[in-house]
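Quick heads-up: it's one chain on its own, the form predicted alone, in structure tokens.
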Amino acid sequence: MSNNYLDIIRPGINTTFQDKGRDHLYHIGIPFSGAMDNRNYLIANKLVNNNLDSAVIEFAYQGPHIKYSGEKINFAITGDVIFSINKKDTEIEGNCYESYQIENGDEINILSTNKSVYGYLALGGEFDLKFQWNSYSINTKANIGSNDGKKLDVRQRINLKKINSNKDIKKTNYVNTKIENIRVIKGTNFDYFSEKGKKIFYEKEFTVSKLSDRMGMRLEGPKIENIVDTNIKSEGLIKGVIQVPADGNPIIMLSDHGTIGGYPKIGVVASVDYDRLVQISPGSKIKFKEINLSDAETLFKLYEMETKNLLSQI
């Protein structure tokens, strides 16, 4: 049994282990999964001197309250998150994008995200987790991944099998930026929709529904009219594709999406905007903006370059 472990006092909301996700399994119905906000995931690992593909704890809205037992270890939290560190009856207000050192008996209490959805907790070491299909990522809808494919639970104990020897304290001044205009390219069924429906899609605001989760973001707003068929023969889906069912309200497929679907696809979110898209909280307004495939590819290359430069400076 490990001498270094976490005890879950409060699990929080939809708290799971995530990493870079799993590739090449769509043909057997297994989606990519992985961290919803990839940049914040990478920064969390970098701040604690982990390999960039290490597993972290992802949480939504409210995070876990955990008690740590063992030798000294670093941790960092990324996102727009309110949290505190309890050390021997002393409560310290924590800052995101800064590593801290905790020791035996200390507690981390992640109270909430701030007008966003997802946050990330990385510890400087390796969790003792089951590796399934080349990933630790959890998909709770299919019970796939580490922790038996389930969310973290109260009174659960999580062991660490390794603690990093490098315990340097790191900090970065990264700022999460908000986004309202989501850039999209045309979907394969774009011509299924009326000219009025297309105009609504690009010009009107939509509200993020409370029914959104890791599988998909449901939107509410003016109805997008279909003039061909509200159902198609089921075909493959990808992360970021926007389906429009018969009720005319778009659904954006997210990281745990089903791998096939039978609703017409009006567009696909440009990958450059995905990290910020998933952080838009229910009740917020968004709009779509059309770009072409070439521009989407260029923007994503710039995003990857910016991320690489950001990590190199930590």
Given for the second form:
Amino acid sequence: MSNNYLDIIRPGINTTFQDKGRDHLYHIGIPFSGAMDNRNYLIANKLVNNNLDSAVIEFAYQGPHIKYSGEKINFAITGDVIFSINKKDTEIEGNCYESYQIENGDEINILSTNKSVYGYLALGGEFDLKFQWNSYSINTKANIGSNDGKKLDVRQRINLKKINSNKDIKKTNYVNTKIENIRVIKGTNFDYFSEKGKKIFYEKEFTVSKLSDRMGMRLEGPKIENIVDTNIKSEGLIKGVIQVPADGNPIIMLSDHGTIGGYPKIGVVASVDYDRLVQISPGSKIKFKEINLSDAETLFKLYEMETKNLLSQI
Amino acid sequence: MIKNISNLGDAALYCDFGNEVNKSINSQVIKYFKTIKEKKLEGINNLTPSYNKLIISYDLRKTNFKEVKKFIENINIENSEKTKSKKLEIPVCCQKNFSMDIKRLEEILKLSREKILKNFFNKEYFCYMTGFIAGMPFLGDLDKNMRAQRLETPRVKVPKGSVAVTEQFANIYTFESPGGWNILGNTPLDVFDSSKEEKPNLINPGDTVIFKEITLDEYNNFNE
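Now show me the form predicted in complex with its partner chain; what you just gave was the form predicted alone.
Next comes the full complex, this chain leading.
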């Protein structure tokens, strides 16, 4: 029995444990998973003095309402999130990118993400969770990972097996930047599409559909015409691949994607833009912009350096 | 042999073995897959073998396209040990409630139920790849007169264990999932078991599979 635990009063819409994800399993059909927005995941852990690969609670749109029981512990929330901390007699409006200390009986109420999709809640310590294939990440489609591979549910209790002794309060001034132009590298089936289709892909706006989730982001817009074949022989996928099925509407593969797919690949999102891509909420408009491989590699290096700098300043 | 290597985005290598789907090309893909996997190159995250492609994804923090490409081009496949493959028998019950699409297949293939099942069971299958959902095997090849397109509208929920066909392939739904293949029957066997961390997949690329028809009683008593 643990003396430190969380009770879920309201689970939120899609609340899961996530970490760095799991690799070396695509060949048996298990995707990467892991925190969708990796940078915000890392910052959350750093703010509460955790190891950077610790599990955090990821939520989408509406977050969980949690009651904490146990000895004092720090927590931090990252993303663009509206939340409050309810103590015995007071309610405090919380700020993201700032750690807070809570004690027995305090509640964290994560109301919503603000014009974005994912937010992260890190607690200064370690959750008592099942580690499967080198990761705590939950894949709700295959029921893999901690919590029996299921979303967090109401009235559920989550135990902590350890609380950090370092309880320094930390803060950083990070601001999430939004992007509308997603940089992409030409896909392996780019020539399956008509000249007009290619033009549409790079020049027109697409709207993010409500049917988007951790598996994929569906887009709606002018149809991208295929002139070769609307199917290919099924082959591997990676996150960021943009497939165009027969209906002409692109789908971007996200972290929980099926490992094999049979639709032509028009492009692949550059790694540098992945964290910000997943935060684009349904109804928003996006545009694709072509870049070459070497620029994509350089931009990712810079992005990684920036992330490292951010973390070292916390 | 690999005909062409290109990049799939900035974090994966796309090895193209051609466009045909046959055992000999697929065996090449699997050979490469197993050899590269054993070498455990720093930075490689995942290998996805399929009919005639091998996708190698890597961590862009640790390596890049140029490095991985060079490694693949210099790899010696001939010297790799002969890879082991298994021969498996999968029990399938085709009782009415399980063979959801048999009527549809009778119409499309213009064959009787008996004939369809006879063709299906009277055959040895080769596992080309596993994936899409965890542990799902893609098995081939069905005879030409057994090839049907997938459903126009995929099912939202295909029951776990469903054994289904489309075009020249058969597969097994390792857990409940959406899907559009034509369902012939159901196996009581756990084809994917996530509690086995070492070997969660019963069927792996390169394995041979035969299906064996069982009665409803045998199905119900299977796990006892």
